[in-house]
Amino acid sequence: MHPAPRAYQIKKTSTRGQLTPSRLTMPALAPHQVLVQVRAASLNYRDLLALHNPADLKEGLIPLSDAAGVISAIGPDVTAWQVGDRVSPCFFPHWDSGPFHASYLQSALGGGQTDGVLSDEIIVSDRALVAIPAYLTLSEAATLPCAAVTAWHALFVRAHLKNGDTVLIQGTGGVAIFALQLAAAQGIRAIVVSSSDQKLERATALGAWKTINYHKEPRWDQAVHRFTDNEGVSCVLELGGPDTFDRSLAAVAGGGTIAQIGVLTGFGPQSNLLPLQFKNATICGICVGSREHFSDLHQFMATHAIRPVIDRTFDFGETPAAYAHLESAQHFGKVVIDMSNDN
């Protein structure tokens, strides 16, 4: 008899959420749904926020948005997929292409009222999947749906960066390292800011043009201007939040773009945006991307043979430890949960 699929669910406590292992009962497939055997999943900073602040989550939410697996069954009206296909679900199941609509937020995997992917099996609409390039392992593919799509959307869809442009990347987490790899492949000069010389050395090995240790040089915006002949950068990947935004405003070039992505330093007072006006610069809010963005990312990565950087892999039973490792901020790249080992 087929065992009930394993999952982790977030149980609410008086102060925060608690990761609780469970077994699921899977419903029958609707005509346009597929059943995916999840082989690997990965974590994002968003998942820490959900665990620590579960007030808006449904009780028993299955967390995580990023996964890769193999289709094990298809609904009767599914024609685009076959059993055995290697696939990843999209972060926003209903955002196929075109402009973003606020209604998409309600269906984002692993948040609010919508279950995520930290389960042996997930049911997904046949329109909410992308095929995994053959050269990637399933663990590598599981790192892409949120962080890599976010980096792609920011650099190429919204900031329209091209060969010879310059981008400032804050940190060395998932979005940051994908942005570095994508930029280097496209001939975009990447400046990486971190507090760790060791991580900055690794960033240089991945193609960083310049690096800045912000502990040694807290006015890193001045270093950016020194590197760029006082022009500033074409794009800032703003991952820090209120503690870094003023520096980002100072670092962006005239006509440049600040891609607002992260809140690593929390939620705080807003910056004075007047400098943005006098630079004719732009702030773009970036929240992951569409299925079309995901497919375009896959094609670009395959063309340039880009392999995701996996910092550490945990077994399913070690999921709480995986969360703790991400929270420690010691990682470089992505943290992965291997769903295929410990049954």
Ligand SMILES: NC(=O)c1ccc[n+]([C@@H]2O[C@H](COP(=O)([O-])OP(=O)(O)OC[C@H]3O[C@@H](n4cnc5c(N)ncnc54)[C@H](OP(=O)(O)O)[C@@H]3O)[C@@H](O)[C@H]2O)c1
Second form
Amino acid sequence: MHPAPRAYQIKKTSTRGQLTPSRLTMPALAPHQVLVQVRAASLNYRDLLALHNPADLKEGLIPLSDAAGVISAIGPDVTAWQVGDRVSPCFFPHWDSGPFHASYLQSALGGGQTDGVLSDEIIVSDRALVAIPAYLTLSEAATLPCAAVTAWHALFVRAHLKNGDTVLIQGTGGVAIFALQLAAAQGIRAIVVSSSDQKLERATALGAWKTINYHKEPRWDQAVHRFTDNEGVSCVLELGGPDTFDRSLAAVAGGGTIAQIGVLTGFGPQSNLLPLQFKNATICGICVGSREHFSDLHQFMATHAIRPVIDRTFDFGETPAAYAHLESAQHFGKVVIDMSNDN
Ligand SMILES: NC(=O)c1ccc[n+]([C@@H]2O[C@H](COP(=O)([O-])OP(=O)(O)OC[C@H]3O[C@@H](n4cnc5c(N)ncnc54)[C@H](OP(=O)(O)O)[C@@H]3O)[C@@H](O)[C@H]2O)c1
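To test you: the structure above is the form predicted alone. What is the structure of the form predicted together with the ligand?
Whole complex next, starting from this chain.
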């Protein structure tokens, strides 16, 4: 008999969440749903936030938003997909294209009240999937739905960057390394800041134009001005939050864009926004992206043969160690969980 699918669920304790292995009972498929055998999943910083601050999560939430797998069954009204198709679910199941609606937020996979993908099987609406390009492995594909879509949305959809522009990228985690790879492929000059010279060497090998160690040079905004004839950068990917926002305001060029994305140093920067006015600059909020953004990203990556950078892969049974590895911030790129074995 087919064993019940494995999963992890977050059990709430008084202080934090606890990753707890479990077995699932899958319901029958609705007419427009598909069943996906998950082969790989990946972690994002968001998943650490959910585990450590579980107050807003439903009890027993299945975590993680990012996965890749193979369709093993389809509902009777599904026409767009077939058994055997390689797919990834979209971070926001209801955001197909066009403008974002606040109501989509609650449906984000692996957060709040909506179960995520850290299980052998997931049920997904036939409208909330993208096909995986043939050149990507399923582990590589599993790194894309949150971090890579976010980088794509920020660089190309909102900041409208093009060949010859400049971008400042904070750190060498998931969003940052995808942003670097996408920018380099498009001929955008990327300046990467990191705590580690070793990681900065790897960033240079991936196409970074300039690098800055933010421990050695905490006023990296000044270095940005040195590198850019005092112009600043066309776009800053703001991943840090309170400890980086003032530097980002100083580093952005006239007419440039700060893409507000991250909370690595906390929530709610209290910066004086006046410099924005005198630069005719823009702040845009980014919350991952739509199914259309995801498809466009896949196409661009395939055209440029971009392969995601996987730092380390853990077995399903090592999921707590995978979280600990992400939390250590030793990684460069993405941390993956391999679901294709029995461990
Ligand atoms: N708004 C959205 O749609 C969206 C989507 C995805 C992610 N995010 C947010 O974006 C941020 C990055 O997410 P992620 O999953 O890519 O994280 P991640 O993989 O865990 O990246 C962590 C890395 O960030 C860097 N970092 C930490 N503090 C820094 C600082 N003060 N200045 C510069 N870099 C710093 C470090 O790189 P080094 O070791 O190189 O220093 C660290 O290794 C998180 O805050 C996450 O919540 C938002």
